Amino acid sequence: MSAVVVFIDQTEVSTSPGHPVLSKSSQELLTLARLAGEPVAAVAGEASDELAAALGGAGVSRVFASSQDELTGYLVAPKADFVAQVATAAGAAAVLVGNNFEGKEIAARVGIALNAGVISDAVGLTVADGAITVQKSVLAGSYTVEASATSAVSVISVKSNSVDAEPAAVPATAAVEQFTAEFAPASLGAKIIERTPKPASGRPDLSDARIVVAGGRGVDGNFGPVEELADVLGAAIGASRAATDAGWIEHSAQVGQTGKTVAPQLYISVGISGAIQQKAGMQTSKVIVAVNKDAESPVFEIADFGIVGDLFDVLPQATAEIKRRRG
């Protein structure tokens, strides 16, 4: 079977007990990875005892780790060169990272040095004759294609929650090999000066939380309606563009074209006309829940629920029943 490099970031993991070794965005690409070909790991970061036994159980048994401090230290282009050259020494028949910012800044760096065919936007692949068939989405979603590379490696960047992530039916031993890459001089013209730590909120990621409340232009600026459904369900917040733009929440909970893809088991659309640009974003929600004022509003076109009224109202009354309910 050929190689398939999956890219592991482990430079941003928190360490803390409890924290999943193996973020879910990882896991669904060793699964999409088991399906090409034969899982390889370049592990940028700390490769433990603890993620190691973790790829093991993804299909994992070649692991390649940089001990580099170049890919803490500096921008996106000392990874990008590590997992290029990490797939060269595999002999990969492709390359799998995530379609966040970073992930495809990565993808278009390895396809340069790698002369090899891009993919972004990737929502799934087949294989048949040894050929990669890439399901991709676009137009803002509305539409799925497929696409091929025609280079010898494929580089393909996945969209998260496009896949429900799998251990391997049969494990695998992880064989942990430090790897020494050679980084252009160009890769380290820009260095990380600070970081400042993110504040927990205590809700989970958005990128991978099982139920999102997003509110949009409706709220007017006041998310306490949207945070209390939220926090007693135990969801995370996203929001629309404009609730972003207007400074009403940060860009980081942006769910839609420009922004993150969500795909939870439940979607409550909160004062969001549902433009396509945020359809992108949450179309494949298992269930969507609509609230909006406007009954002529495109979400209701996709939502599995709609309720026509003012959130103001809904909202306050959907909580204070569940909490009744709970006791």
Ligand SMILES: Cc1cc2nc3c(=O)[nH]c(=O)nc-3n(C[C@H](O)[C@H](O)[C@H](O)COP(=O)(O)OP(=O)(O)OC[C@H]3O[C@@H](n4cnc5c(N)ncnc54)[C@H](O)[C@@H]3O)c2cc1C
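Rigid core (definition): largest C-alpha set, two forms, superposition within 1.5 Å. Numbering follows the first chain given and starts at 1. Treat the numbers as computed from the prediction; the structure is a model and nothing was measured. Compared with the form predicted in complex with the ligand:
- Positional change of Val262 between these two forms reaches 2 Å or more at the C-alpha, relative to the superposed core.
- Gly306: CA moves 2 Å or more between these two forms after rigid-core fitting.
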Given for the second form:
Amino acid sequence: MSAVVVFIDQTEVSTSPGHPVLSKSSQELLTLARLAGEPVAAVAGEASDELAAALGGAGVSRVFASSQDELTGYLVAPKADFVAQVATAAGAAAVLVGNNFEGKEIAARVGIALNAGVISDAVGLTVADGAITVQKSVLAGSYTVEASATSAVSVISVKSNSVDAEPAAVPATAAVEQFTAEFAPASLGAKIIERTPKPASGRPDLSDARIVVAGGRGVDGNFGPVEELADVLGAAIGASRAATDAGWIEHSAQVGQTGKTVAPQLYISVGISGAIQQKAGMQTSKVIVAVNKDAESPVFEIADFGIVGDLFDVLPQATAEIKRRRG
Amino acid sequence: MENTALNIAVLVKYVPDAQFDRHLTGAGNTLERAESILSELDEYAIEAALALSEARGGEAAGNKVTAITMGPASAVAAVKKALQIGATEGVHLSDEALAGSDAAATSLALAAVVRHLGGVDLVLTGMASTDGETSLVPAQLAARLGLPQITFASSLEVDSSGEAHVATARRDGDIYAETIQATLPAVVSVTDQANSPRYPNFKGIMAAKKKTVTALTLAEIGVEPASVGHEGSLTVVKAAEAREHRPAGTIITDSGDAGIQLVDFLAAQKLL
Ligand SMILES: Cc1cc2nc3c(=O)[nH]c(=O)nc-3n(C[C@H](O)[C@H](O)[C@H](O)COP(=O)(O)OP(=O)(O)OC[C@H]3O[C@@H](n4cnc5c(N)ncnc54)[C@H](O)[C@@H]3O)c2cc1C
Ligand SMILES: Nc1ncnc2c1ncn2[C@@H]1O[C@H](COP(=O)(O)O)[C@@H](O)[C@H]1O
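Got the form predicted on its own; could you also share the form predicted in complex with the ligand?
Now the complete complex, all chains and molecules, led by this one.
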């Protein structure tokens, strides 16, 4: 079986409590990698014993790790050099990375380095006769397409939540090899001169939360009812651009074309009209609930359950009812 | 530096308007080109370019903002709009062989245009095209040109007081906000947080009529037709299917107990 290199970034490990050593999206990538071939991990940062054990559980026997300073001192390019060189060393037929900003850019540059086709925003893949076909959605979720790379290597960035992460049927023992990447001078051109950690919210990550409660201009500066409902549901908080532009909540909460794309089990949209750019980020959610006082809002066109009503009445009532039922 | 003027290239894409239904057609499952506009996200790149130019004296001081597009004959409209907004001149790369280009082929052709122009200090792009939405092109362009890459910048400044132009940008990640610095020339993509794009005004629209748009073909920029388009692309779209519309849901009007009904719905869906 041919090697499938999975990029695992341990340089930006989330500090939130209870976060597994191998992130949920990395576990998903490894699950897909096993479908396509033999998973090989390219780890930026420290490959601890704990990480090696987790990788073994995911069926990885070969790990290439690098803690070179360049990987964290400069933007994107050094990580891409590292991944491309690991792919070459492992004789990879495919490279899988996450689909966040950085993941897509690593994919883009690895594509150039290996003269390989890049497919971003993947939601699944199938393998027939050793050839990989990728499923992805395009045009703000209005089409699903099947695409393939025509090159020797396929480079694929996969959206989180696209598959259920599963351990390997047969665990492996992961052997860690230290890898020294060589960086082109131009890769060291964009230097990170300052890095400010964002405060942790204590809530689940928006990108891989099971439930998202999102507020828009209708909350009128008061995210309180949204936060209270989110907290009884164990949900992440999202927002429309109108709400983030107004400064009511940080930009990282924005869902949509220029924010995050989410596909949770449940998306509760509150005081959001449902513009095309907002829908682009959430319309593949499993179940959509909308609360909006205007019955004509486009968000009702995609809602499984819609409430025409005032969020300041509906949300507190729902929150209290959930608490009551749970006793 | 004695001369602080900047030679800026802004990449603008002509895309189908997302306000209308968009369709994939033909053997290659390519996008129908009806009702197209300048990609909204590229307006932020134009604004960033104009702001940098104006801050150092504009055209009169030797600053130049060249709007570049690659696309069919109609795509020249994107460049013309950029000229109306305030770009100095335009370049339109058009060639039948370009049809069906993926990110690898697009970045190859656009890199050749930038090289052909020569002397570009800064290549500015949008954060993503509103049709392809891949965000692959800026990173690939930087890799192909061997230039530093600052992508998803939510702010951008250029300091020309020293030996060289130095760009400083902010990038907002989930865990960190980062400040990034690069010596020009560089490729920079800006997000919709970077600025508030201006609209073309009457003066701009009149002035644009006198500005030049240079039409280029692949031969003129030294690109082999086989290295772009369907032939040069490294990906193929084999099948496309319109997503099924979500079945109509239940819509209720609150008469005092909608919050309770919401909880009933969630319980029935096993989401509690
Ligand atoms: C290039 C570009 C990119 C964009 N990217 C994004 C993006 O990524 N994400 C995004 O969200 N938007 C994006 N937008 C903006 C988008 O077009 C809309 O302007 C935005 O989504 C509107 O936000 P909203 O629904 O909160 O506000 P509005 O459209 O103003 O809607 C507010 C809604 O709240 C309802 N409401 C008011 N009070 C109450 C109440 N008390 N109870 C219940 N309902 C109430 C109103 O009926 C209304 O429907 C983008 C736009 C552009 C041009
Ligand atoms: N055909 C094109 N012509 C000009 N610029 C383009 C073209 N394709 C992509 N770009 C630029 O690259 C950015 C990102 O596009 P994409 O990688 O397609 O999401 C866009 O915002 C444009 O600035």
